[in-house]
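Here you get one chain, nothing else, as structure tokens; it is the form predicted alone.
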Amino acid sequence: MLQELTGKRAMVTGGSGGIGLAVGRRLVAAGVQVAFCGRTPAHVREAESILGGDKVWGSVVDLRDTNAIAAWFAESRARWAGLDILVNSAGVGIFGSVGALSLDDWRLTLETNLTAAFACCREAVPMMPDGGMVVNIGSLASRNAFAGGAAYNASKFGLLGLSEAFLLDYRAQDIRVSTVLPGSVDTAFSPRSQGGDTSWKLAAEDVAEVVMTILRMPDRALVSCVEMRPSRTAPK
């Protein structure tokens, strides 16, 4: 029997745009209370307007700041006491060879894509005493390195490792951990991902659909990892 999501409580990072916003839309439509964060105040306000209703709460959070993450979770605890769902969707893409990347670019990528996800998972554990669901949005780059992807690959390889270890740490406590690894998605993720014909790419809604399928799986079933690819290749 599929799980009923109505009334559950969810936190979504990167929820002001892209995959995070698409996930938020689907969660709200399913009757879930949603707290999401974004980095830009204007984008957070716009997303609140899009998602609408009294079940949505947006916050401006710089995920590179672990103190800001802790404060966001503290406010969620004050509102809800517990947590049922965490979706780590926030991410950045800065690309360049090892010699061309600056240390600031490296730190920004690792802190946003990996350290922030770790901090959010760590904060979520005590809010899930009766179990819960964590979905981390990785990438096919979590398994497939590419030239110019040193920082991005490192962050996404690390996120997959974090997810797999987290699953083993808390599986007995009924905290289920899944990782979704999409290929090219048509979002404003980075300058590299924009421009030209994007019709062949996955849509953010496609990834959100997979997240919702995972969340609705029966308690006896855990989808630990899903790879997604566009059904067509990029035009030449």
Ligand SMILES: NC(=O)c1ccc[n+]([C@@H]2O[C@H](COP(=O)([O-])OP(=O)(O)OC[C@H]3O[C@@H](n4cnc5c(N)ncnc54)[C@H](OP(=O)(O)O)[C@@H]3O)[C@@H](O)[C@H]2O)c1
Second form
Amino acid sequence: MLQELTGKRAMVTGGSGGIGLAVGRRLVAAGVQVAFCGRTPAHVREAESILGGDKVWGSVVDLRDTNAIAAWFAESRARWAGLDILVNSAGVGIFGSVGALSLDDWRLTLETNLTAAFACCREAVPMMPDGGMVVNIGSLASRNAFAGGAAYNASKFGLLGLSEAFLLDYRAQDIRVSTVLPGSVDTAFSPRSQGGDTSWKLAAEDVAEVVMTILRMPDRALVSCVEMRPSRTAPK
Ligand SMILES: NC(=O)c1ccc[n+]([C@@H]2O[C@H](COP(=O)([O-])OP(=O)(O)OC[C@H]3O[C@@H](n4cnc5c(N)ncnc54)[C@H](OP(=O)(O)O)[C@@H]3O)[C@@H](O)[C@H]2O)c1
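Got the form predicted alone; any chance of the form predicted together with this ligand too?
First the chain shown before, then all remaining chains and molecules of the complex.
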């Protein structure tokens, strides 16, 4: 039987935009209580007004700051005690060859896309003593390196490795860890992904649909990893 999500408690990183916001919308529509975070105050406020309702809590959190992550989880513990769902969607895309990337670019990418996801998973574990679900948003770049992708590939390959090890660490505690690896999605993700015809790309809602399917799977089934790509290729 598919899982009923109504009343469950979810935390979503990057819920102020793109895929995280689309996931938040679907969770709220399914009756889930949602605490989300984003980095830009105006985006967090806007997402709060889009998601609406009294079961949504938006917070401005810079995920590069592990103390801020700890404080965000402490807020949730004060509200709920436990946690059912964690979705790690926040991420940045900085692209350039190894020689062109600065150490700051590298750190920003690794801290946001990988270290923050680790810190959130780590905070979530004690809040899921009877099990829970974690969905990490990786990328096709978690498996396929490309020129200019040194920092992004490293962060997303790392996120996939973290997810797979985390799954094995807590499988016996019923924490089900899934990773979704999308191809190009039409969001504000990076300047490189904007402009021109974007109609061939996946929509954020397509990724959210997959996340919801994973979350609703019967609890005997663990969808460990999903790759998804646009049906069409980029126009030449
Ligand atoms: N778009 C694509 O083509 C694509 C493809 C494959 C995988 N992905 C992955 O999907 C995930 C979501 O990307 P998206 O396309 O939804 O991009 P997006 O529209 O740019 O959203 C990124 C989200 O991450 C948040 N964020 C970034 N840095 C943060 C920080 N330091 N602290 C807190 N929040 C931070 C942003 O917050 P603010 O807006 O409030 O600053 C925003 O909510 C990323 O992990 C990305 O790598 C994207």
